[in-house]
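Presented as structure tokens, the chain that follows is alone, the form predicted on its own.
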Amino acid sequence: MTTEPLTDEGHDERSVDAADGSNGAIPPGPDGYPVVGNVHQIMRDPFGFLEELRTYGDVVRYRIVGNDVTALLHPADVQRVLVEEPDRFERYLFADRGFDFAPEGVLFTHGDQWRSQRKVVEPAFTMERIRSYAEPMSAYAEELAATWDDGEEVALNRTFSRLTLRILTKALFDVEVDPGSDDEAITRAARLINEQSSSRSFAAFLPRWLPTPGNRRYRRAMAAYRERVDDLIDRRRGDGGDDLLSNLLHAETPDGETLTDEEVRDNLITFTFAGHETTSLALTYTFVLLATHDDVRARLEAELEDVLDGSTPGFEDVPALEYTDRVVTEAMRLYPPAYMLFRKATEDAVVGGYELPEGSIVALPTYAIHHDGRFYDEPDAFRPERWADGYEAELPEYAYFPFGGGPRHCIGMRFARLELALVVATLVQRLEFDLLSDPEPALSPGATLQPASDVRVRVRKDG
């Protein structure tokens, strides 16, 4: 069916509730090809495709290789799906294409199994525990800065991936990863997960069971990833402790059971991937933006000098680092690591007057909403100062949601925000980066929002 785009005046500004009526209408959207649907448009320009979707309204339908997907482009709809009716829209992974990433982990389980796992991992993310993680965050960032020579060229995305993995495994699992073995197996698997799910590659839309070279590399990398995770588990299986890994191994669920070996492994895979990958990307984009905005860098340095006066930042310093927080917040608005969330309707629903039958795939495009001019002045500009004076309170709920929301919001949000503040504050005091790559890096949206190529910089050390 051919449908006409809306003008800007045609955007639906309503707040949606479950009582919306429908006359059996399906959402409008762009035409596609038989079988593959809109894959060619997504591959050619994934962000241009998001812009095109916006012209059809706030509830837009498109197709991906036999799957109907409905994109919800208004914060009110996002809030409904994530917060108001989370049981009606369960987390979705494209399992019909054989994507087998940690299916027994807290990221993709449902119902009682998910609730049991969430209770097991929650103690690792209390404020008391978060406070204890600050020391390795700052210490490892200091160590990294000390390893660089003045004038050295580095790939920020790869370097930050190793740093955040080291921080995470020490803080949450009390394990030091072995350079060249643990970290390489895990970070290589993370790269292949993103390559295999990149919207710019046709491989992302093919079943995982096809014997393509990419699928074979992916299976080998995941096998090595699982082997390394099993090694981490074996190192700690007989130990006590109150870290996350100990909780996974020994804590009892509400029905008196412990997690299965597969659940322990898949949760460790989930946290080692999602917990380090998203934070490393946020750091990468933050430093790209600082390297290209001297005024922001100068204001940030002034705050750090005033608050820290050259000292290593700690947990108690973070509340005073207000501008640092705004810099990180704005970087994650422009480059949300989790750039799109997917859910599946567990029963028939009506959104914006359009029918979503049971089983419908629902896309919540974080990136598109974060760049929507209805909610942000100069939406593509890097302006940390926009977050001052209670600005966020004036935004619609879920106009900003880099960590998701509702009962399944990212459980590591406070961990990540603390890590970002401490690492940024530690490194900015000690060095600067001269950007050698494109100041507006090409993006490759996959499982996370990756730069299409390494972000290379030259290190300059202060003093």
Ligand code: HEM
Given for the second form:
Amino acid sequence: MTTEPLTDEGHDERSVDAADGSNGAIPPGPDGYPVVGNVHQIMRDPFGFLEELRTYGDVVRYRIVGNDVTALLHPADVQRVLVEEPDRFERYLFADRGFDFAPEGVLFTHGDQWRSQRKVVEPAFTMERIRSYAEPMSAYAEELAATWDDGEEVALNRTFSRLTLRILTKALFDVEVDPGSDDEAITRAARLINEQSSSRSFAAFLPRWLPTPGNRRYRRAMAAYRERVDDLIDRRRGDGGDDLLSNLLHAETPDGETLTDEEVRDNLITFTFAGHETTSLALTYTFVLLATHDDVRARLEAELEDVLDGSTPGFEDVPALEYTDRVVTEAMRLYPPAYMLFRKATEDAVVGGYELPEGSIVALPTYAIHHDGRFYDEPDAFRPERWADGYEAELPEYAYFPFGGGPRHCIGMRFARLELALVVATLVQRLEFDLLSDPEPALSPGATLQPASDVRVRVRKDG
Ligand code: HEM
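Please give the other form, namely the form predicted in complex with the ligand, since only the form predicted on its own has been shown so far.
Up next: the whole complex, starting with the chain shown before.
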């Protein structure tokens, strides 16, 4: 790792006075209260708060209970932190407030331990392997559609959580989750991880060791989650196979070691959490947008008719589903499931002309950048058409980054994109959802971008 101070290349419109490239000032930002800082503003209106941050510039300072956070709102700075200088900005997940549900898993580890784990899990995400996951993705979506009656009311977010968990455990662990026991324990714990980290709740800003009722509920749910995961491991420990779970249990790291029991378990927790809740949210928001945009829905149906002609979509169909891809891309722009990424500076740095001392927490607000009018016309409008004809190549790099970037980008990106295309195509061919809850759902940003309450729809099956 190099030790030169970071400079501010690429931002020549900003003033840079000091010899180290900084302008010597601390970044501007909203005033807060002593101790709690800006927590009250974030809790009252997290997205209004993001809007307000933008008014201070591209590098903005705010405070949350004893921590200074520097938000970077320009794609060039995102690229720098994620891609160009990843060793100087390591992933930060507020573990001090108990956000450490799988400390020995690939989402949380750093340095050589992370590199070894990433090597062990990578073979499960090659194109060949991803191709083999297409079958359960379409088949389970088809089954789900068949279980619904015309006129039935469902909570989309909950239904999609169960669907994506089922797909994930079958594809990656070759295990069928037992509906009502495994999936309840896992989706419930995932919900509580989100609830406990929701910016709308004060609990998110309290240490996890405090004996509050919320913390006790969370601990009980996590214990049940661990039990389920241990059970999944036991069901497969003696087997061979070359799925992700077998890799975790048997594959050797570059040092010739296998993962510890703790690492295996924490990686199962990591994959079941990171791999189902995010995709479920992307599906939920995509269907909310489809239910409120008849023109988009009609164009999508026309594409599916044209490409699939009534058949169930498979891996080979996906490249031809161009409009489907644009719909999902645009839904994740408006509602990025991972709406904000955090990093910690491992040494003194200068970004956008401002000094960031070692240990500074850096926020990369995906949501705010995805809604920035400097990069997107009508940034709040749902316009899948905007992604046509090389539009993405014209965008500044990292103006769109729902899967992060650099060495720690989402390992499940291709898995998720395939799943989204196949599930959307399978369901849109078979049914429509009439939205019963708010067409612009209130959001509750926790670990992921949750809706504040269930998204309720009525299933419509014509014919
Ligand atoms: C729409 C769906 C998804 C979205 C939006 C998403 C988003 C992200 C983002 C933004 C990151 C990087 C976080 C950071 O840099 O701080 C990430 C990391 C990760 N994601 Fe995903 N993800 C999705 C689906 C999946 C799936 C399906 C899996 C597994 C099958 C998965 C597994 C992971 C893992 C293990 C990491 C940590 C990678 C590492 O640090 O090496 N994700 N995801």
